[in-house]
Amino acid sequence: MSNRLPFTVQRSRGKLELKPSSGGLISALGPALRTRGGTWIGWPGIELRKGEELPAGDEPYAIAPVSLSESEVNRYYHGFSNGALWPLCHSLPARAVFDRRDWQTYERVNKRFAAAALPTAGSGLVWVHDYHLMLVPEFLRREAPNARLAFFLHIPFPPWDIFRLLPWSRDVLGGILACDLIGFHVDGYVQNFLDCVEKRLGARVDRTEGLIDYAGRVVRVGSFPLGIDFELFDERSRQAPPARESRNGERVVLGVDRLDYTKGIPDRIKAFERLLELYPSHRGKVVMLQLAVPSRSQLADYRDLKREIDELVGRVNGRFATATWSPIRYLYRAVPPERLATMYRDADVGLVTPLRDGMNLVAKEYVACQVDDPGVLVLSELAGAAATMREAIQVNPYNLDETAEAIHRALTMEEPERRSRIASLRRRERRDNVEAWVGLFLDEATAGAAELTPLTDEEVESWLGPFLKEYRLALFLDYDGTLTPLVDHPDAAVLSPPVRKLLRTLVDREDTEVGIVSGRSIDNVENMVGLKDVTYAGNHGLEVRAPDLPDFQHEDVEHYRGRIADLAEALDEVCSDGAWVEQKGHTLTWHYRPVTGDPMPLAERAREIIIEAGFQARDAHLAVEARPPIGWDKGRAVLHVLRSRHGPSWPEHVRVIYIGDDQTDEDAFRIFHGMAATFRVGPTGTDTAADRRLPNVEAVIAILRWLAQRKPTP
């Protein structure tokens, strides 16, 4: 699945005609589909009229077109994909435009692509490609939970400080993470992605193995550098006619790019201008041949870029041209593949200097075409290709002097060094060609399920060691689902002896204070834990009991004491099929875990009854909580304890850790955001304000064990 099909549909004299597309994706996946069979899903490049069908092509695989209207193309493709994601991913955030309507269209179009894949989602791998379709995997996963899904991003993935600018960053990450395997070109993009997942979603990541714990699944993430059809370019360059003699001994510095602001064409021209300033000996002897293939000409940024390039070429030629020599030859058009192979082969220097690029196949194509007297590749260190093409002269494209010096070095390099560099590059690109890339990715995508190792002391140390250094710890824990696994009945949630022993050890430390914050009544949670010298907050913080503080009960709860009993009686209406009411004094919980049929109609009616009675209805784990609407919650209760115990400047004296597992703990996560280390226990698919996610109670125990064993604070 990709934004475009392997061909573009054109309407000529009322008939639809297929024009083969070009590009790295087509050359990579076309042969794979022809060999393995399958379906290519994509946009045909035209809005089909009512009753129109695509003409039959000669592909030996199925085609599934996704129809888009002109307005959808403007907002999904030109708007969000290329107006927001493209500049952001290329680390040019000043060019990004974040428009809510573009985002909504992007969502709608991604759902349509997902729907097109549903008929075949259960029969094999669905391989989704590139930034246009980042939400497709999640939409597919919802409808086909057992489908095998993979995603590959062909552009860079930006660092956290840039990606966080995207207003819908959480949605985009969640969309991709519905896959079993996620691929990037180089390891740097993998690490950026892992950073963003960890910091935005709080998911646990294994950087060594490239694993992410998300939504109850372990997602593989890896780098798979894309190659080219090496033999095709090698053959074209050998069969291409000899260079014309009209060069008059001129040496050629070649740039080949799609016209895009990420390719750094203006900077490249300025660097060549600087070369002529620094080394006058190259004047009259060296020309820069810049081929710019038209792209996205309907967008203002691209029209402005063309105008800038035109003016720069005119300026440089105006400064240095003579009656018989012009320093820059600029071609604004596409050229046939055979002509391009000749240009590659005969260029003395391949100048590939994008400001940022996912991979850059031009660098590889240039190398594949060096079959005679070899040239030299000058490559931007900000291109993904730089990670493996180490024998190229690598430059910072923003540093004009450095680039000019690199061009001079390439032009004056002795033949033995040129041959040695190109030989190594060609050997690697021949081996790591496009076919090898497809095979490597598909082998990984069809491998067995991955598993994360249990949480280690080293991981916990990296999370909490610097945070707690030289500070007293205030540890607050929920009970059900945090200290004990969730069970069918609250009475069965018995604290295990090892966990009680860990809590006892923590309570006995002079640098640690422990609090249990629960939706249970305060007497019930204290009986379940069974430890003294612990702060207990019951009924979601409406009552607090601490060994060193006066007992606390919110002053407004008495107004609701009688009404809570009436509410319990009213809820008898929905206590059927196993549903039941747990009364807790100031609050109550309507449980529907035991219901055998569809509990949602009963749950909706329970919420209505609770609201009609004047209480807040809050969702919990397979339950609905009823609380007095008095603006008090677990977060405010913990804040009350900290202020009462340590004063209003408590953050200067104590570091807080809060661990909980459900929506009622989100109140605490929000209040303490930025002031505490917060953890939500359970599947990572749900939204949370917590800093990190923990998969289960065992991970909580691992944190408690590390806290109990850590070096005492002075």
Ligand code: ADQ
The other form holds:
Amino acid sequence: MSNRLPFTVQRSRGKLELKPSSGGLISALGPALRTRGGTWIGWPGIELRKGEELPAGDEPYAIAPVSLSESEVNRYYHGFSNGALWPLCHSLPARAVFDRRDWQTYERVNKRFAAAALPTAGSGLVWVHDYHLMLVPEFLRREAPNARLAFFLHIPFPPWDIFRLLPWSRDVLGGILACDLIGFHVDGYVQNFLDCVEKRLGARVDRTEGLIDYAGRVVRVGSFPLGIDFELFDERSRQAPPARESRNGERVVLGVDRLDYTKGIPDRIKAFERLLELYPSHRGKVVMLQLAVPSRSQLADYRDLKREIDELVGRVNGRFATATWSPIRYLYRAVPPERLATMYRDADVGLVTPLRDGMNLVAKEYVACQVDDPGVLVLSELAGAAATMREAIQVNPYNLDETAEAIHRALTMEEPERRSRIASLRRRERRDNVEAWVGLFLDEATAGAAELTPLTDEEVESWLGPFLKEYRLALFLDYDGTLTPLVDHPDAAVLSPPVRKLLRTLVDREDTEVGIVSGRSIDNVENMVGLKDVTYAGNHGLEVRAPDLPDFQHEDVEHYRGRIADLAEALDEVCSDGAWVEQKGHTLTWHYRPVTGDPMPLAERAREIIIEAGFQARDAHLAVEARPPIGWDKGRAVLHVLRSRHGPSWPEHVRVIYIGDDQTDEDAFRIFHGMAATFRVGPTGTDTAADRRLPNVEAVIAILRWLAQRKPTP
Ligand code: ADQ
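Having looked at the form predicted alone, could you now put up the form predicted together with ligand ADQ?
What follows is the whole complex; the chain from before opens it.
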């Protein structure tokens, strides 16, 4: 699945005609689908009229077109994709425009792409491409939980400090994290992505193995540097007509790009101008040939760029041209493949100096076309290609003097050095060609499930060591699902002896206080934990019992005492098929775990009864909770404990850690955000306010173990 289909549809005299699209992505995936079969899902580039069908193409694979209206194309494609994500991912945030309506259309269009893939999702891999479609995997995962999904980003993934500017950074990360495999061109982007996932979502990552633990699944992440169809370019350049004599020994420095501000065309022209200033000997003998394919001309930035380049070319030519020589030849158009191969072959210098580029295929195409007397590749160190194409002369494209010197060096390089450099470059590009890339990616995408190693002491130390340094610790823990795995009946959630022992050790430490915060009644949770000198908060914090504080009960709960008994009776109506009511004093829980049929109609009715009785209904694990409508929750209860014990300036005296697995723990995560270290346990999606996520009770135990053994605070 990609934004564009491998062809663009045009309407000519009422009839639809297919025109093949070009570009790296198309030439990479076309052959892969041709040999393996499958479906290409994408936008045909035209708004299809009602009942209008695409003409059959000659490709052996199926086509699933996704139709977009003109205004959708504006907001989803020009707006969010190219106006926000493109500049941001290229680390040019000043050019990014963030518009909520663009974002909403992007979401809607991504949903439509996902729907188009749904019929295929059960039978094989869905491989989603590029920044236009970053929410598709999540939408697909919701409808097809067992589907095999992969994503490849063709542009850079920026560092955290830039990515965090995106108002919807959370959603975009969550969108692609629904995949089994996420691929980038180079390792730098992988590391940036892992940083963002860790910092924005608090997900656990394994940097060495490239694994992310998120929403109950393990996602693989890796670098897969895209290659080209090497033999095709090699062959084309061999078959191209010999260089014309009319060149008169003129040497050519070649630039080939889409007209895009990331490609650094104005800086390149200025660097060439600098060359002519620094080395007058090149005047009259060297020409810069710049090809630019028109691109995204609907966006103002791109129209401005075109004007800027026109003016620059005019200025430099005006400054240096003679009657027989002009320094810059500039073609604003696409050239046919055979002609392009000839130009590559005959250029003495391939000048590829993007300000930032995911990979850059032009550098690779240039190398593939150096079949006889080889030229020299000058390559921006800010292109993904620079990670592997080490034998190119690498430059910082913003440094005009350095670039000018590099062009000079390329123009004057002796043959043995040129041949050695190009030979290594060609060997690598021939081996790591596009076919190899597809194979590598698909092998990884269809590999078995990956697993993260259990949480290590070093990892916990890196999370909590600096945070706790020289402070007392106030540790607050939820019970069910945090200290014990979730089970069928609350009575069966027994605390294991090793965990009790760990808690005991923590309670006995001079520098640590422990609190258990539960939805259970206070007597019940105290019974289950069975430890003295612990603070217990029951009924989601409506009551608190602490060793050193007066017992607390929220002043409004008395008012609801009679009414909760009436509610329990009213819920008899939905206590069939095993569903039952757990009475907990100030609150109650209606459990539907034992129900064998579809419990949803019953749960809906239970919610209605609870609300009619004047209580709040909250969804819990296979249960609905009823709480009095009092502005109180687990977070407020813990804050009450901290203030009573340490005074209003408690943050100066203790560090707080709060670990919970339940929706009701979110109140605590929110209230302590920035004031505590918070952990949400279990397979939760994007919607947690906790700093970090933990997969299961074992991970909680690993943290408790580290806390119990840590160096004492004086
Ligand atoms: P692009 O930004 O389009 O691709 P690039 O990789 O250089 O950049 O590919 C451009 C393609 O267009 C090349 O195949 C080139 O031959 C062709 N082209 C350019 N100018 C042309 C002209 N005047 N006439 C004919 N053809 C021309 C995005 C990312 C890149 C990443 C690719 C693939 O921005 O970083 O390498 O996807 O992942």
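Nothing here was measured: the structure is a model prediction, and the numbers come from that model. Residue numbers count along the first chain shown, from 1. C-alpha atoms forming the largest set that superposes within 1.5 Å between two forms make up the rigid core.
A.B. asks: Please check if residue 553 moves between the two forms, taking a CA shift of 2 Å or more relative to the superposed core as movement.
C.D. replies: Yes: residue 553 shifts by at least 2 Å between the two forms.
A.B. asks: Take the rigid core as the frame of reference and indicate whether the C-alpha of residue 188 shifts by 2 Å or more between the two forms.
C.D. replies: Stays below the 2 Å threshold, so no.
A.B. asks: Is the shift of residue 536 between the two forms large enough to count as movement, that is, does its C-alpha move by 2 Å or more after the core is superposed?
C.D. replies: Residue 536: C-alpha displaced by 2 Å or more between the two forms.
A.B. asks: So with the rigid core superposed, the C-alpha of residue 487 shifts by how many Å between the two forms?
C.D. replies: With the cores aligned, its C-alpha sits 3.8 Å away.
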